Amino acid sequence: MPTGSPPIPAGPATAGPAGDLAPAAARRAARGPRRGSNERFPRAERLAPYLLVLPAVLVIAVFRLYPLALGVNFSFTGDGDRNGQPVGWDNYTALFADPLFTASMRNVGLLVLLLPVAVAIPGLLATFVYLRVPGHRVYRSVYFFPAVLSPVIIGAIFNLLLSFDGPVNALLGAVGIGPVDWLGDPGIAMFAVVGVHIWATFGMALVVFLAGFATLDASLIDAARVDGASLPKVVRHVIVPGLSRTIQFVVVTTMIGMLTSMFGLLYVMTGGGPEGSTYLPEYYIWFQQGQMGRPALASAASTVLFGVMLVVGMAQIAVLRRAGRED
C-alpha cells in the first residue's frame, strides 16, 4: 500500500468477529427471551401441583362431598307416608325430642371429656419407648396387637371378662372389693365400653407418635437431662412443644374414631343398653335406618353428627395451636 494512501474506515462490513458478536448480543437482549420451547417449562411447572392433586380432589368430590350433599338434602324429606316430600325442619325437631338421641349427644360430651385420656395413653407409651425406660421392649412388642383384632372379637372377649361372674370381678373379690356390674349398670357401662375402645385402638395413635418422635431434635432432650430436668419436665417443656403438630393430628383422628368407630363394640357388648345409656349417634343412625325404617331421620342424625365432628375438631385444633404458641 502506498505510504500516502488514506486509511480505510472500519465499518460493519469490515469489522472482525468480535465486532459482529457484540451488536448481535445487544440486539438479542433488546428483543428479550425467545418464544421457544424453553418458555413452556415454567408454565408446566406451575400447573404440575394442580394436576397431581386433581385425582384426589375428584375422588373426594365424587365419593365424599356429593353423597354428603345428598344426605343433607334427604334429611329435609319425610319418611313413611311422606316419603320424598319436603318436610322442612321436622326431622331435626323429632331428633331433639327423642330421648335416645339426646342420650347419644350426652355421650358425645362424655367422649370429649375422656379424649385427653385416649390421647395421653399412647403418647406416654410412645415416650417410654423413645426414652428407652425400663419395660420399653415389652411396649414395643405388644402395643400394636389389639389394633389387628376385629371389634366383634374384642367385644366378645370383654363380654366374658367383664361379666358379673367373670375374671375381673373375681380379681376384685380377691382384694375385698364387691362385684361390679360393668355392662349392666347405666352409670358404668359407657365408661367400660370407652375403656375397651381405647385399649383396642391406641396402637395406631402410638405409631403416629413414634413417627413424630423421629422428627424431634434429640439434642434438646439430652440438654434437658444434662440440666437435671426430671422426666415430667422433659415431657412438659420439650416433648409436648416439639410434637405439637403430631398431637393435633392424633387428637382429631382419635375424636373422629371415637364418634364413628365404636359401633361394633356397642353392638356386641351392650346393644345400646342398659336403658339406652350407651347410645352414640352412629348407633342411633343404624337403629333408625336398619331397625325402624326411617332413613330420612337417620340422614338428619348423620348431618348433626357431621356438624358436631366439624365443630369439635376445629375447636380442638384452635385450643392446641394456642397452647403451642404459649409454650
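Just so you know, these numbers come straight off a predicted model, no measurement behind them. Numbering follows the first chain given and starts at 1. By rigid core we mean the largest C-alpha set that fits within 1.5 Å across both forms. What changes on going to the form predicted in complex with the partner chain:
The Cα shift for Ala300 between these two forms, taken after rigid core superposition, is 2 angstroms or larger.
Comparing the forms between these two forms, the C-alpha position of Phe249 differs by less than 2 angstroms, with the core used for superposition. Here Gly271 does not count as shifted, since its C-alpha moves by less than 2 Å between these two forms after the core is aligned.
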Second form
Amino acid sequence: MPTGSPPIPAGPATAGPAGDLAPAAARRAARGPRRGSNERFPRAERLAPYLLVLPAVLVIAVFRLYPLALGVNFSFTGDGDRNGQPVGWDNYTALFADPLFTASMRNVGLLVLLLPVAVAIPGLLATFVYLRVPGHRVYRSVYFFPAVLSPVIIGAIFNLLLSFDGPVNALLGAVGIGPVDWLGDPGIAMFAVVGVHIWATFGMALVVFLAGFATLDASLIDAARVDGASLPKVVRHVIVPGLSRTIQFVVVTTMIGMLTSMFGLLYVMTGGGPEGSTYLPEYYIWFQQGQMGRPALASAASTVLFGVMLVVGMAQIAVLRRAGRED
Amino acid sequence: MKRRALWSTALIAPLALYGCGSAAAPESSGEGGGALVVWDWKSGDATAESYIEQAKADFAERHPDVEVEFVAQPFDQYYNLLGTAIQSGEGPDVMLFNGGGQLRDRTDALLPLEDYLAEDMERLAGWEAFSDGGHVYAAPVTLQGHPLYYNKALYEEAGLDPEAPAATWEAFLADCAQLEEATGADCFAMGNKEGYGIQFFLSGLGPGVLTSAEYDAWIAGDRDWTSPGVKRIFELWVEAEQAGLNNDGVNSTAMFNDEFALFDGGEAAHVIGLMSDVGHWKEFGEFLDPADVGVMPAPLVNPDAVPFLPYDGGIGYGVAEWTEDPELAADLVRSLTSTAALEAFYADAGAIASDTTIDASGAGPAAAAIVAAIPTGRPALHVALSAETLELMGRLSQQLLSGSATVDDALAQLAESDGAA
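Now show the form predicted in complex with the partner chain, given that the preceding structure was the form predicted on its own.
The next block holds the full complex; its first chain is the one shown before.
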C-alpha cells in the first residue's frame, strides 16, 4: 500500500502516529517559536530533510505508484481484438456481471466472518499452553510445526486426507457418518480450504499469543483462582482483557494472511472449484490473466482488490491506532 | 502549504500523465539474426530428448549457422507466461500450442503458416485444430483424441466377450451392470475436479449421439445447443452419475491423474482417455497388460449416428508474428514436424504422431486400433469451443452432477457464452 506522503514541513520533530494526546498538544505549543527560528536557517539546511527522504519517495513513486497507475490505466483498455484501445468502464461492468468474480468477493466476506474462529483457535490453545496443561512443552513445538511447511505440501497432504475415499472419510465411516465430499461439495469446499489454512498458519499466531502471555501479570490469575473463579471466567475476565492489544495485533495479521496467502492452497486443493465456489480475487486475477488471456480484465479485478485492501488496511490502521491510545 | 502542494503534484503527475493512452501497445521485436528461441513444455522431458535431437539435426543441415535455443516452461504456467510474452510483444520465435481454444485465442500473435508448410499438408494430419478463419497457425506434432478405453481382463472376469464390446447404449448399460456385479468395478473412471471430465465425455460419446450432419455443423461453428442430440449428451452426463456408473466423488477427483489411476488399478472398466502424452494406451499398458487395454467405438445412443474416432491435432508448433525472419522460423517448424523427428517422438513418448506415414502396428492392439481409425476420424466436439466456454462448461458440469443446475439451464448459459465468443 502506498503510504509515501512526504513529511509535513513542520520542523524536524514530527510526532509518531502512536504519540500520546497530551504530550502532542504540548509539542504543538512548543512549535511556534521553533518555526520562527527555522527561517533563519541557511537554505541548504532547510532543504536537507527533503533531500534525505527523496530516495525513499522516489523508490515508492517509481516502483509502487507508477506501476499502480499503469495497472489502473490498463484496466480501462480492452482485451483480445480490442487490445490497447480505451474501453471505458467495460471491464468493470464485465467483472461485476461475472458470477465467478462476485463469488470471489462473497468469499472475501466469508473470510472476514471466519476471522474470529481463526483468532480464537490459537488464542485458546495458547491459553492451555500458558496454563501448563499436561504436555504443554510438547504442544508448544508441535503447534508451530505446520507453519514451516509450504502451502503446496500442505495442500497435497490434505488432498490425500480429504479425498472421497481418503482416511478422513474412512474414519467418519467407522463411526457411522456417511462420507463427505470435502473438496467436491460447493457448500463445504471453501470451509475445508479455510480450515486447512487455519491449521497451517495458526502456529505463528500462537507464538504471538504466548509472547503476549509473557507480559501478563500472573498474580492476577492467581488472585482470581483464589477467589474461586472457574477457568472460563478466568479466560473471560482476566486473560482476554489483559491481552487486548495482542488480540488486536493477531486479528490484523491473520486477516492479511487470509486475504493474501491462500493462493497456493486454492491452486493445489480445489483450483477454484467445485462450481467456482472457492475462488478468491487473487485466484481470479491469475486465472483471467493467464488461463483466459484477458489481462485487462485481470487488471480491473486487481484494481477492485486494491480498493478492498485499501479499505481493510485503513480499518486495521484505525484499530491499531485506537489500541495504541488506550494505553 | 505551498511545498506540500508541490510534493503532491510531483507524486500525482505520473498518475495523471499515464491516465491517457494505452499501456499495452504491442511492439515488434525479435531475437538476434542468427538465433531462434523456442518455448514449449516438452523439450525438458526425457522421452522427448531424441525427438528434439532429430529436429535440431534436421534444421542444422539446412541452416548450419542458426542457433536454436529450446526453453522448456512448466506446463501449468505455460499459457500464463506466454500470455505475458504476447502482451509485451516480445518472446520466443517459435512456440508450442495445444490445438483448439488455446491457439485460437491467440492467433493475433501468430503468423499464418499455410504458405510455408504447403508441402507438409498431405503428410501430416490434424490441421483443423491449428487453423482459424482459413489460416493455419501451427503445424501438428501429435494427434490428440478421446478413444473409449476398456479393460479386457475385467470383461473376461465378468463373463463378457472382450473382443465384442457393446455397440449400443442399452447394451453398454447392461454390460456395466454385469461388470459391477461380477468385479465390483465402476463402469466409468471419471474425474471432473478440473472440469475436464465433461469435455472428454462430450467428445468421447458425442459421435454415438449426433448425426453426421449435426456433427459437421457443430465443428463448422454452427452449434445448436438446444438440439435434441446435444441435450441428450448432457442428459447422459447426469444419468451416468445418477445411475452410479461413475466412481464416487467425481467433482473432487482430479482427471490428472486420479481418474486414470482408477482405470490403471482395475477399479473401473472404462475410461475416456487420450491418445498421446498421458492417460493413453502406453500408460495404461504399463499398469495393465498391454493386451488387456481395448479401444471401443462410442456406444450408439442414436441409431442414425455412425461412430468414429474423435481426434485433432494435439500439440503443434506455431511462429510468433514478431519474429524477425518468418521463413527461418517456419523452417524450424518444418524440422520439428519432419518424419524422422516424429518417428522418434512416437517411439519414445508413445505419442500418436501427426505423420500418417509412420507405422504403428507393433505397439499393441489399442494403438493399432487407434491408428486404424485415424483415416475416418473427425475433430473432437469440445476442441471447437473457446477456452471461455470450456471453462463455463466445466463449472456447469459440476453443477449438473451436484444437482444445482438443470440441463436446460446449463445449455442456455453455454449457448450464450458460445454465441458471444
